[in-house]
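The chain that follows stands alone, in the form predicted on its own, written as C-alpha cells.
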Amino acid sequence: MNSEPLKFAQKIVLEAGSILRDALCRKVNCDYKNGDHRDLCTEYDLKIENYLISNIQKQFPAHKFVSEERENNDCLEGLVWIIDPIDGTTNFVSWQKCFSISLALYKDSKPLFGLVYDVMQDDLYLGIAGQGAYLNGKKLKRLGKTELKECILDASLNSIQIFYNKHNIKVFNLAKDIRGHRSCGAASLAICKIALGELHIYISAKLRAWDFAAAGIILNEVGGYYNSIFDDCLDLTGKPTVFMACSSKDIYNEIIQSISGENLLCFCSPPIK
C-alpha cells in the first residue's frame, strides 16, 4: 500500500496525543450526551476529531470520514476514515490514564491499516492488513492457543445488564469458565490487549465502527477474531452492534455456544458493509 497515508496518519495521531495530554494540565469539562451521565463529550473530543479531519482533509481532499462526534452518512465507497478521537472519555475525566485515539484508513469497506495511540502510556499500536501488527514499531507475534479457563474477559457491568435485560444471555454465567474478570472501559485498548495476549475476550453490548475499526485490523494481524455476534455483517458507518473479539475464532465459537446455545451460533465471518 502507499505509505504516504500511513506516515501521515502517525504524524496527526502523535501530535494529538501531545494536544490531550496537555489538555490534563487543566481542569476537563464535559457534558452529557442525551443527558445520559454514562455517555460523556468533552471539548476535547470534539478538538481532536476536528484536529485531524482538517489535517487529513488538507492532505487528502477526497478522502471521506466516519467519525463519533459528527453526523455520518452510509457511503463508505473509496478511501474512508473512521476516527474515535477519544476513546475512553470517562477515563480522560476521571482517570487521566486508559484512554485513546483510534485511526483506520478503509477502502470501499476494505482494511488498509489502523493506529491506536494509547496516549498517557505513549504506546503506538499499528495494525497493516495482510502485513502484520506492531507496537512502538516492533512486530507482535501471532496469538497461541489458549483455553477457556484461561482466558480474561473484559466486560462492561452497562454491557452485562444489557445483555440479560434485552436479549435474556448471561454473560456472567461465563465467571465459572474463565480464569477472571476485568474492564479497562476503552475498547479499543482492550482488542490491542488480546492482540498483546494480556486479555483474551472482549464484549460490549453496542459497540460502534470508531470504537473497533483500527483495533480489529490489529487484533486479526495476529490472528485473533472479532465480529457481530447478532446482525449479518459489521457495519462501519457507526450503528450499534452487540460485537465480541477473542484471541481465536474457536474461542469466540467456545462463549457463543456457552452464552446462548444454538439459537445464536454464527460463525462465519459476516461481511463489512
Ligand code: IPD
Second form
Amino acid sequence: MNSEPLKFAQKIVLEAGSILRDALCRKVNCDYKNGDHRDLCTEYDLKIENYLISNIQKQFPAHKFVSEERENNDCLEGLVWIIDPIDGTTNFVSWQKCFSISLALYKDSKPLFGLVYDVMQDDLYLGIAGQGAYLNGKKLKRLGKTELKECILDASLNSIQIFYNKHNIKVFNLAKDIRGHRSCGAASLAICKIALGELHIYISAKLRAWDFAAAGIILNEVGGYYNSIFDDCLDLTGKPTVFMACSSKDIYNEIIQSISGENLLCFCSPPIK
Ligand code: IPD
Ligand code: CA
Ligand code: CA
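I have the form predicted on its own already, so could you send the form predicted together with D-MYO-inositol-1-phosphate?
Once more the chain from above appears, this time first in line as the rest of the complex follows.
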C-alpha cells in the first residue's frame, strides 16, 4: 500500500483533534437532527468534516467520500474515505470526553487502513489491513480466548429497546450469561476497546458505515470479528445496519445462539416491521 495517504491522514486527524480540544474552551452551537433531541449535530461536526474532506481533496483530488454529515455521498468504486467527524457527539456536548474522529480508506469496498482518534485521551488507534493494529504506534497483541461469562457488553439503552420492539430480540437476557454491561456512547471507541481486550461485545440496532469503518479494521487485525446480524454483508454507503462486534467469531456465534434462544429462525427471517 502507498503510505502517503496514511501519513497524510494521521497528520490531519491530529490537527482536527486539536480543533476539537480548542472548541471545548468555548460555547459550542448544537442542533437536533430532524427535530430528534437524541440526535445531535454541532457546528464542529460540520467544521471537522469540512476540514478533513477539503484537505484530502487538495492532496488527492480523485478520491471519494462517504461521510456522516454530507448530503450526497459518493459511490464505493475506487479510493473512498469513510468519515465520522465526531463519533460520540452526545459525549462531546455533555461530557467533553469519550468522543473520537474516525477516518478510514477503502479501495473498491475493501479496507486499506482505519484511524480512530480518542481526542481527549490523545490516543490514536490505527489498523492497516493485513499488517496489524497499533495504539500510539505500539502494536496491539492478538486477542486471547475469552469465555462468555467473562465478557463485558456495550450497548445503548436505545438499541436494547429497538432490538426488543422491532426484532423481538431480548438482548437484556444476556445479563445472566455475561460478566457485565457498560455503555461508552461512541461506537468506534467501543470497538477499539474490544481490540484492547477491555470490552468483548458491542451490539447496535442501528449502526452506519462511518461508525465502524475504521474501528472494524483495527478489530479485525487483532483477531476480533464484526458483522451485520441480518444481512449477508455490511453496508458501507451509510444505511443503518443491525451490527455486532466481538472479541472472536466464537463469541459472536455464541451470542447469536443465546439471544435467539430456541428460535434461531428469527435470524433468518426479515425483522418484524
Ligand atoms: C453515535 C454513537 C453512539 C451510537 C450511535 C451512533 P454519533 O454516533 O456512536 O454510540 O450508539 O448509533 O450514531 O451520532 O455520535 O456520530
Ligand atoms: Ca457515529
Ligand atoms: Ca458523528
